[in-house]
Every structure is written in C-alpha cells, then in structure tokens.
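Only one chain is included here, represented as structure tokens and corresponding to the form predicted on its own.
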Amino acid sequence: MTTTERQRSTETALDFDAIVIGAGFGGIYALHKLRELGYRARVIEMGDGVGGTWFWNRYPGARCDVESIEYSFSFDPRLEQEWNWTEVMPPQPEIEQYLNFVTDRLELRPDIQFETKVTAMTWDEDACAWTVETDRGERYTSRFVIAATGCLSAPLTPDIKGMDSFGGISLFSNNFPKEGFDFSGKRVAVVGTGSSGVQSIPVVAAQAEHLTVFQRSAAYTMPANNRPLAPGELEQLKAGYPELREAQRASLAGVVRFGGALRAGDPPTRKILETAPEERMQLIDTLGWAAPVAWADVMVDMEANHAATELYAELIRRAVKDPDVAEALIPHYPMGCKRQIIDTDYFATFNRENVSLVDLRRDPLVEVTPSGIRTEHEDFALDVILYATGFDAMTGALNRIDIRGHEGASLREFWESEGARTYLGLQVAGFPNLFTVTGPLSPSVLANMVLGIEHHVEWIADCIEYAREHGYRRIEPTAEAQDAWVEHSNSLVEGSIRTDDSCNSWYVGANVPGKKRVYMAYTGGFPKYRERCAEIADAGYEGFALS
C-alpha cells in the first residue's frame, strides 16, 4: 500500500477528498483531473447544466473575445481533434455545446450535482476538513474545496427607483431566458453599454421596432472581425495545435491570434507623444481600430492616453453619421482602464433610423415608471427593458457564500475590509485547503481564461498530490507570503492608467457600491506568472504552511 493509499484509508469518515464549486471550464477540468488521480470528488453546480459563464450569459450576441481554437482545452489532443468549431470567434451557444461535449466525452456528468447552490462552508480545525452546506439542506465533508466559481459570475441587479413598477417585460443580460426572446415589433430599452450591452445592441436593433440605448459610460470597443471558418481552414488549424499551444503559453496574455490573423509578437515600442499629430491620424487609414493602441506610452502616461483617445474619437466620428451621437459615444475615461470590448457593427447600429441614444451624463435617469423610463428631460414609453448591468467581478461569487476559515474568520469580511488579498490567486491565508481557480491577483481576466484555468487546475492537483505523498493534511499561505504577493502585484500597476483616480472599472470594484478599491488582477503577464508558480512548487511550496 502506497503512502497516499494508506492516508486515504484513514479518511473514510469524509464524504469526499475534494468538492469543486462550479461546472464551467474550471470545474469540469478539476473534476477530470482529480478523478484521473484517483480522488473522490464531486462538483456542485447552481445551474441545471454545465457551462458556467457560458451557461448563464446567453444574452443576444454573446460571444467570446478569444478565438475558438485558442479558447479551448489543450490537455487532451482527442478533444482538440474531435470538436469542430464553426466560427473564428465562438458564440455562446457553441461554447456551451463544446463544454457539454467535453463533459460527456470524459464521462463527468455522474459526479456533477446540478441545481444546487453552496450556501456555507466551515473549516473544522480538528478534522482538517471543510463542511460544505447547500440550499438543499445537505452537509458534506471534504478535505479540500476547489472554488471554480468564475470571475464574472455574480450578477449585479441595478438599484434604480421604480424597477418593480414597470408594466412591460424586464430582462437581464446576466440571467437571460434559456428559450431566448423575440424583440420584434417592440419598443425596447437597453440599459448599460459594457460588454453585454455592446454585444446585445446590434442584435436587438435588428429586431425591435425601436431601440433606445441608455448609456452611462461610453465604451472602448473594436470590431471582432468574426466570420465562419473557411472550408479546410479548421483542419489546417488543428494540424498546428502543438505549435499554437506552445506560442500561447509564451504569450503575455495567452493569446496568439485575433480575427483569424496572427497577433504581433512583440509589444509596440513607438511612443505617441514622439509622433507628430498628422502622422498619428494617418495611421488610422492603415491600422484602423488598432491605431489608438499601437503605442508604448499610452498605458503609463496620461497625456499619451489622451492623444490615443483622440484617435479613437476620430474613428467614431467617421463611423457614426450624427455628430451629436458620435460625440456622446466617445469615452470620457482613460483608454485601457476597462476591458477592451469586441463588437459586431456596434457603432454602425447608431446609424439606423430605429435606434436612439440617451447619454445619461447629460440627461440622468430618474426612475423606471409603469410605462417605461423617465430621465430628467424626457419620458420614454417602452415594452421591454433589457438591463445589461454586469457583475460583482472577481470576489463576488465567493463573497455570496458564507465561508468561515481558521477560528471562524469570514472570507467576505476579510475581503470587504482589506480588499481582495490572495497568494498567487490560488489560496487565502487563514482558509486552509481552499483553492481558488483564477482567483484575485492571478492573470485571470487579463489573459486567456481557459489557459489560466488549465494552469491553475494542474498546479492545484500537483499541490494536493504533494501534500498527500508527504503526509500533510493541511496547506495554506503564510500571511507574510500573501502580503509579499499583494505588494508585488500592486507594484506592477502603481502609477499606471489602470489605477488612476479617473479609472472607475470593475477591475477595481468601482461598479459595486462600497466595494474596497484595489486592482484585482495580476498584470505581470502569463509567462512570468507561470514561472513564479513553478518556482514556488519546486521549492517545496515556498510561502505555504503545510502541516
């Protein structure tokens, strides 16, 4: 009997070796990896199907901003070769279908408990295990918990006066009906112009009798350049998977291609402030929507950022016919402050006769009425309101679970008072044996999520194996190691556009009233991050306390 087998034989009182929360990319890969290593594992999923983000986000036009062949698992060549993508940039239904294919191909479904919400988790110091409670009244014990809860999975419901009084139909992009919705012949409002709003608006406009867009903050967006894959193209791409995966792992953001073309391998070196204004404008004709971001100084110098924004403004003025509408669509915050959105015909949609824009900075929204929406200057009669108001990012999903660690400490209260603090985005001091997949202060939302998920799941599985093989039952970061990682992560964004006072993005929690303002993603790039994680593991999990 091996050391691991002897250790397992003493744990029959525990229900599971590991409980995984969430059945998106992270959850299903974690389950596969744990089962492959012989662990007793169960996934607990709130929805009635797999998909995670791509199960819940089924709003009109929902599409990924990473190419389909790169936004896919790399751990099994059979999956790469058997699944056939149809478009360059994958739409939500196809990603959901892909994750169902993976789940069934790997026979994972029997170990996934659907339509169950984890409500509380309590660390038992004597047993060195977690007690996990669900909304079904169940209580499970598990040595480890892996939170694959997603970075954008805790929906925000807007606090707008009179919402419940509306006599028409209210829809939410972050919980859109599975059966879809037909906007034909209806007077529709879309409230919000983040990613879900930008992607929904062209689709809704093509159906609705009239669409009114209520915009608080204009969006930086660029064309997705999506198209169906050409005959023979997918086969050619599949043949190059080994080289593509190697290039992905060496890339800063884990992405090699965009819109069917190879990305430039090296970051730009030319500075916009060292380039004559007329030359900057000329680049619009050659680079198009890439012109504003083709500079080395835009993210570190506010004057350079303003110059790049003026290039972006010129592109909008050329795309939108009505000068007043074009000016309202020009963002007022720094470029790079928020996540770049990809779109299909977004600005062109505002040239349609059945589309109008309300700039809430000029005409604030007052209330929702039984018949529509009232702003300070106008009443809008509506049949449907689609709220595209986003998520409590990065920490929201875990904060909605009552997680109690060492000596009853609350993870929610810790993050609310201190901001999102982790070690490597993988664990939090004071919460032993709890791992987070793409947690705060990992590359997560700044990189290819699937690549990051694979890396995290494999690192976590190796860590659990190491602990078992060496007879450890408990692992957590030291407070000193966590503090050092937080300080390192913060140092990478200090003085940049991302943390400027004028930058109010969900990266810093600014979309959630009262949320402590900290930058929640690691900006050092995927290769450096992977290298540091490997160094820590090779050093016997440096910075972690094993006991």
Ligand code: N01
The other form holds:
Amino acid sequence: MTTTERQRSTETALDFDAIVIGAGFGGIYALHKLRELGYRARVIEMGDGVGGTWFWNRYPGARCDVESIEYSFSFDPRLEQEWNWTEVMPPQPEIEQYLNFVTDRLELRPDIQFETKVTAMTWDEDACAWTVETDRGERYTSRFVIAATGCLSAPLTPDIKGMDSFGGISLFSNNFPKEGFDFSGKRVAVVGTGSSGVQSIPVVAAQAEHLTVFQRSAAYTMPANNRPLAPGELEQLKAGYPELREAQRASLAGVVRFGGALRAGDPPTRKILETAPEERMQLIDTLGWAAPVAWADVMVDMEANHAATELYAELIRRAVKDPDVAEALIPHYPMGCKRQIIDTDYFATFNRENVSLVDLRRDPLVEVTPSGIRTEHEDFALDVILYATGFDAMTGALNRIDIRGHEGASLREFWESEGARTYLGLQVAGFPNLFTVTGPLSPSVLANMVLGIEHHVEWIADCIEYAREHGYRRIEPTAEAQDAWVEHSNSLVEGSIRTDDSCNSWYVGANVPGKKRVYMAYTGGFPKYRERCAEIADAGYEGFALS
Ligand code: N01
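If the structure you just shared is the form predicted on its own, then what does the corresponding form predicted together with this ligand look like?
Expanding to the full complex; the earlier chain stays at the top.
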C-alpha cells in the first residue's frame, strides 16, 4: 500500500505532510511510522539504496560496535523474529541486507525517492510549510521535514596538498566502491586511524603486497571479540527479546550486552588513583584490555586518566613486537576523549612483515605526489591510497543543505557562529516544523543509535499527531527553552575529560577547521533523556511554541 492509498491527510494544497531526508535506520522508520498514521510522506535519499551509514561505509572490515541482537529495530516483533543475524557483532553487508529486508517487508520502497539530494529548504511562513529543493530540480512543499540525515554522514575529505595528482587509485572509507576492491598485489596506504582505519587496516593488510599506515593520532582500541553465533544461540536470544528491549531502554547507553567489547555493563565504582600501581598492573593479567577502562575516575580526573593510559600503553607493548612501533602506537591524548574503538587483530597486524607504520607526529605528511605520499623524511611509492579521515559530525549533513528558516535565517550560519544549538536535539529555534532525528545535544552517538532513532521517530510522530489533533500547523522551540537545554547539556560535560583542551575529537568538532567547539552529544544517559522528553510532551510540549 502506498502513501496515497492510505492517506488520511486533508493537506491537499501541499505535496506532502512530511518529507524525510535520508533512508538509513531513521528515515526508514520515520516513513513507516508516518504512513501508519496516515500521512503523505516521502523519503528523499542520495544513494541508490537504503542503509544510510551502512550504505556508504562499505570499506573492508566495516562492522558495528554494538551487538547485532541489540542493533536492530525493536518496534515490530515480527521483524525481530524473521531476521537472522549470523555474527555477534554485525558486519556492514549484513546490516545493509537487514535494512533492505525491513524496507521490503514494510513495503516502503515506493515512497523512497533514490539518487536525489536535497539541496535547499525554505520555510514559507504564510503557508506554514517547507519548500524542499533537490538536485534534480524538483520543488516539493511539505508541512514537516524530518531530517534523518545521520550523525556521521558528511564525509570529511582531507585537505592534503597534491591529493588530486595521485596517479594510482584513491579510495575513501566513507564512500567505498559498491563492488568492493581487491588490494592483492598492491602497495597500499591507509591514511587515518579512527574507527574506520582501525577496522580496515587488518583486512587490507591480509590482502595487500604491502600496507603503510599513516597515523597522525594513535587509537584507543580494544578487541571486538567477534564470532559467529553458535548453533541455537540466535533462537535463544530471539526468545529473550522482550526482556532485552526493556533492559536496553533502562540502560545508560541503550546497550545491555557487552559480550563483544570489553566494557562493563554497570558504571565502575573503583578508582584507579586509590589502587596501588602494582595492583593496577596485575589487573592487566586478569582483565586484559578491560583493565584501563574499568575505573570510576578516568573520565573526570586527568591524573587518573594518565594512570589508565599507562595500563593501555603496557598492553600495546605486550601486543606489538617491535618496541619502536609499539611506542608509536601509544596514544598521547586522554583516554575516553575520542570514541572508544573496537577492532579485530589491529595491533597484531603491526607484527606482519608486510605492514609498516609512519608516525606523522614525527615525520609529517607533506604531500601526495603522482606516485605516492611524501613525508618530511621519505617518499612512499604507492598503488592505492585509502583515506579513512572521518566526518563533519552531527551538524555537517544539515549544513550542506541551504536551510532557510524564519525570516530567511540560515541554519548553517546559525550553527557556524553559535555552535550546535538545539532543543532536545529534536528542533532548532527559528526553524519551525523541522525535526532532527538524533540531532546535536541528544544522546545519539553516545547511545545505541537504533534505539535513539526509534525514540526520536516515535516522539516526533506523537508530536505531529498532537499538532493535528489540536489544529496546530506550526511548532518550534522557544529561544529560552533552547538556551536552557544547551546550558544543561553543556553543564553535564564541563570539567570532564571529554571537553578538556587536550581532547580534540569530532564530538567537539575539533576535526573540522574553524568549527565552533561544542560537545555535541547529551551525556546524561538515555533513560534520563527519555524521561525528560516524555515530561515535555505530557506537559503539552513545554518549551515549544505551537500555533
Ligand atoms: O573518523 P575519525 P572515522 N592527515 O574522525 C585522521 C563512527 N564509526 O571514520 O585524530 C592524516 O574517528 C585523523 O587523525 P586525527 C564512530 O563513531 C563507527 O574513523 O585528526 N590523518 C583520524 O585518525 C567513529 O568515531 C564504526 O589526528 C588525518 C582519522 O583520520 C566515527 O564514525 C566504524 C588527516 C579520522 O578518524 C568516525 O570514525 C566506523 C590528515 N589530513 C566509524 N585528516 C563502528 O561501528 C584526518 N586524519 C565500529
């Protein structure tokens, strides 16, 4: 059944009740939810398939860091039971297949317009609607726009001199060829050692003739402990879905099972600074890679953080045979300031004969040449360069659309000058009827993304229903409510490791030159956040102006 067949809307003067941007987890669910409620909705998607993050990031080794059983939609028990995961930590192809399965199962495809980029959006105060423009020259009018544009979806191409002159093949982790790439017999470089680089390096190394890793900042990474699901295991997990979902919603990060990575389920209570140094070191033998992270004080006390990084350094020294390479792989910034990475065989890869590491802090990258990469001290001849250099996170995807709200105000200019500001991560004052799924200052990237997305989509759908039932056509946050939320969100991270000056992560926008430094996720935990969102809705959308 398509949108038109089931429509309940009376908004015939507008093309749509809602336009949804993006066909990842967020866009797919938003479309389903809106159609269920009888709205005329269309998804506009840049790619030629569904998946969002999991459509574009198909680099070798791409895998989610949340267990498959938890990284899936919870809104329909039939989907949970029908889909079969094969590994504990889901690989990219399987997540992409899963999202295609959901799309087909819910018959969503007819309402998704593929290979179309939203280029501009203009708010029309008289019509109380958005005009949405695409790169195909279309102009659609819609009462609401739901930006399901993703948190890490605007690729950041590094500004390295000579990149375009390279005579070999340049690949990008965040836009990897759909048909894959065979690195066999090739001299390959990987530039970047964040999650994408760390995941791809072992897989590329296993194929390439030689791999040179160009590292600017070393990675805090720990084993994913991935494995195929054992016979009968999936059935058992599926039987426990209702309890699992409940526990997920009650947990701080929307994640219950930490079988893959080595994090503890409950926040640790023991302090590293109150533990004797010899005992800390002994913990390496019993806890392994969990030893540095299992402390209550590492995220709030820099001295404690240094003590924890010592444990981490020791683990790297034990894992990497060449002492110079091991030293270069030890991070020199606080632990926990960037995203904790999980890997498969990352450090062991540096023990391979065909892998070498270039520490760009000691030997800076000067330029890409037609034949390879030149650093201050050396020329590297290469056939392939794989850039895994990250994203303009949280605000980047929307900033790449020319969004003009009330009185022509530009969202890009607002965020560029003021930093990421929103109310609840759901709306921005001055941009009525525009909802952001897992927008800045919501738990988003700090919680299970799928759960966060479901929560937001359901909250947004309820809000739209409320507006319809009460005859409202316009909703936006008040500037006061937004200011208070920004202040609250900022106050939660002030003085923590996450916002320390030595901590230059994408969470604060430090990877994008000139980006205003703001910690862009809400750190109060998923349950508190949900509670606050519910209270606000129950109070008639407190802090929002409806008219
Ligand atoms: O990007 P990143 P990512 N010259 O920004 C380096 C999620 N994710 O795509 O740190 C040389 O983390 C840069 O160096 P530095 C996850 O949330 C999840 O890897 O700026 N190097 C850094 O090493 C993750 O955090 C999964 O000094 C340059 C790297 O490139 C987020 O996406 C998998 C450079 C970029 O690391 C982003 O991860 C993948 C230059 N000019 C991603 N410019 C999972 O689910 C940048 N770098 C597991």
